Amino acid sequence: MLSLEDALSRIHAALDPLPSEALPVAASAGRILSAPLHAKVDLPAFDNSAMDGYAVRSADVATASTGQPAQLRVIGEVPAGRAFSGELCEGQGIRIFTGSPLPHGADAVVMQEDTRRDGDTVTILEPARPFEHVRLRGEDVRCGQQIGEPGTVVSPGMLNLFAAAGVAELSVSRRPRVALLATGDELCEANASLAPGQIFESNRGMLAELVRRAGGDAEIMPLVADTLEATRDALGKAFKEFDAVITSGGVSVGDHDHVKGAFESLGGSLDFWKVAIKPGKPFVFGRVNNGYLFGLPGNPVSAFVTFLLLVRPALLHWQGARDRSLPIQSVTLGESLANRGDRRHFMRVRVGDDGVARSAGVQGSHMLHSLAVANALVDVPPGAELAAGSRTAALRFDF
């Protein structure tokens, strides 16, 4: 039985780099980069006004005050998306806008309300340092600089800056394709009358959207009976479409759990099928040719940990992302957690915006009230308690 560090290792070495694909920078958000990216113009382009008021030269104002006032002669003025043919002279303002070009002469902006104009004339009323005011070319960011770097999650902020800079398009690593399958002849779809001993099949719909946030693309396939024909034809099937199978069920070592056998029968290899973890002991990895399998158990709560835990950091090394591990958050306990077993028990907590971690409630594995609730985990090792009031790291999942 393998620790969640080794698993995890042995599925990063396993997994071949995604290959890349070009994307307007509009339509890459939330996309990994494959390539660095550099500007295309300096930020800002150009000395620019970061108020409206006038554009002078510090030298004539720099001793203006209320009780003595500089008097400057008004000679025109620049609107944003404009600029001024001419060059200020000593004496003489020009009134300007936020965004405007800086006109050539000009070293400072006075604001608007530290000034009062009367006709051509603008009387100024505060004294302006050189560059005051002044946003500088290139201050932010060079032409040439780089502005991003492999492995980065395309965020919104990410977005403006890249279109700020000039850049149209961009590399991004292609997102994975993910079938979903679940085993059980218990299951049954969410539209069908439930016949006694069956249960309405709910894990697909919640990997689904797991898979999504980790910035693959998932396809819910058919629910699948529990024989090994009826598994291995569902395998086939999603291996020959996708780059990976994610099959909720039929892990275990039960007389109906055939997601193992129908695998090699596809001539599939068999990493390992056993993680020291609680909830999601029974967890299969390994490939058939380029296809990956990544079987999770069938309690939902298990599958949810598992996928946490081992397929989305998975996901996102395959996509070349830097930033693989939850969110983690400092946090109180607000009661004691107690792991009585052999085995790492990573427990559902809600956290409250206090800091607070309480348990989201009975932590068996099928228990989807206290999944449903719950917004971190805490890993709790074998044989501890960790007590009320200490201070704890907890895995956040609201994401």
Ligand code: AMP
Given for the second form:
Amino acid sequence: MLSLEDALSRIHAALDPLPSEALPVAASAGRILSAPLHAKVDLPAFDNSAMDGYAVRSADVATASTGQPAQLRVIGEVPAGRAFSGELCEGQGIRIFTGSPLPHGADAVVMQEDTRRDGDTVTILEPARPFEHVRLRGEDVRCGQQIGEPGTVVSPGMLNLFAAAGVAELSVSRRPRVALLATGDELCEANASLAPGQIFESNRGMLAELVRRAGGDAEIMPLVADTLEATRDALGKAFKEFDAVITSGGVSVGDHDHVKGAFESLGGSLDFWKVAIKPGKPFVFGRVNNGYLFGLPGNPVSAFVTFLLLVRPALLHWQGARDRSLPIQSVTLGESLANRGDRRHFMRVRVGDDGVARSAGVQGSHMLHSLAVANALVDVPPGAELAAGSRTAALRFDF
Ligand code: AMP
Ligand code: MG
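Having displayed the form predicted alone, please output the structure of the form predicted in complex with this ligand.
Now the full complex is given, and it begins with the chain already shown.
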């Protein structure tokens, strides 16, 4: 049996990086930068006012106070989006607004609240130091400076920075196109009526959303019957159109488990099929031409956990992402978590706003209510009992 870490490094080593594509900045949120980005302008782009008030020469108002105000003659106004063409001279002030360019000759701004206006005269009631309430050109970002690193996920804050820095288009990894197959003669589509022994299929919708959250483009394929031929046909069709196929079910040692055989009969080579984690021991990874197979166990909880621990990092790595771990939160256990087995058990917990984690319910890999309630996994080592009240790491998946 492979360790989780070994399984991951084997998957990562097998994945050829996805090609890049150019996108408008506004459409790039959540995508992974594939090339460095550089600012096209200084930020701020010019010296400008941080306040509504008056642009002044600080020397003229250095000692101004309520008792001994300074008086300046107002020679003009600079609304946002305009520049003042003249120059501010001794004894003069210019009406200015937040974001307006600082006029030539001015080196400070006195905020409106510290002034009194009377016709062409403004009375300054507080002193100003040089550059007070002035935002300096380039103090944030210099033109040409690197503002985006390959491997970074584009965040809302970055959308703002890139747009402000004059970047119109950027280069990101193409989204992996992923087909979702569910195998099993017992599976029914949602609107069907169940025959005896049948169940509603529930993995594909969950996996589609998980794929989307990992940057992929998921498509739900028709149900696959438990025969070698049906499995081979479905896989063959999917690999013609998609970069990867995720299957659920049919990867164990049962007589009706055909994913491995069907994949090999298509010329695919299997990398391994057992990983030492619970839930989710049977797991298949393989390659056929330029396509990759991720074969997940059919139990919905196992499919969920193996996706998060093995497929999600793989999809992110494939797109060149630097950070591939689930968000880690340090939590206090509200109750003990015991693992009596010989594999690492990734237990489903619910972490409250108070940072206390409790078991999300019964941990069996067919127990779906606890899956729906959980928002994190706690990695409990084989044979270990993590005591109530102890601190541990939780892997959040409710992002
Ligand atoms: P398998 O891995 O095919 O042996 O399936 C293990 C268990 O998961 C069985 O109880 C299946 O009925 C169930 N199962 C398999 N695939 C799905 C699915 N797509 N939706 C819901 N349950 C499934
Ligand atoms: Mg099955």
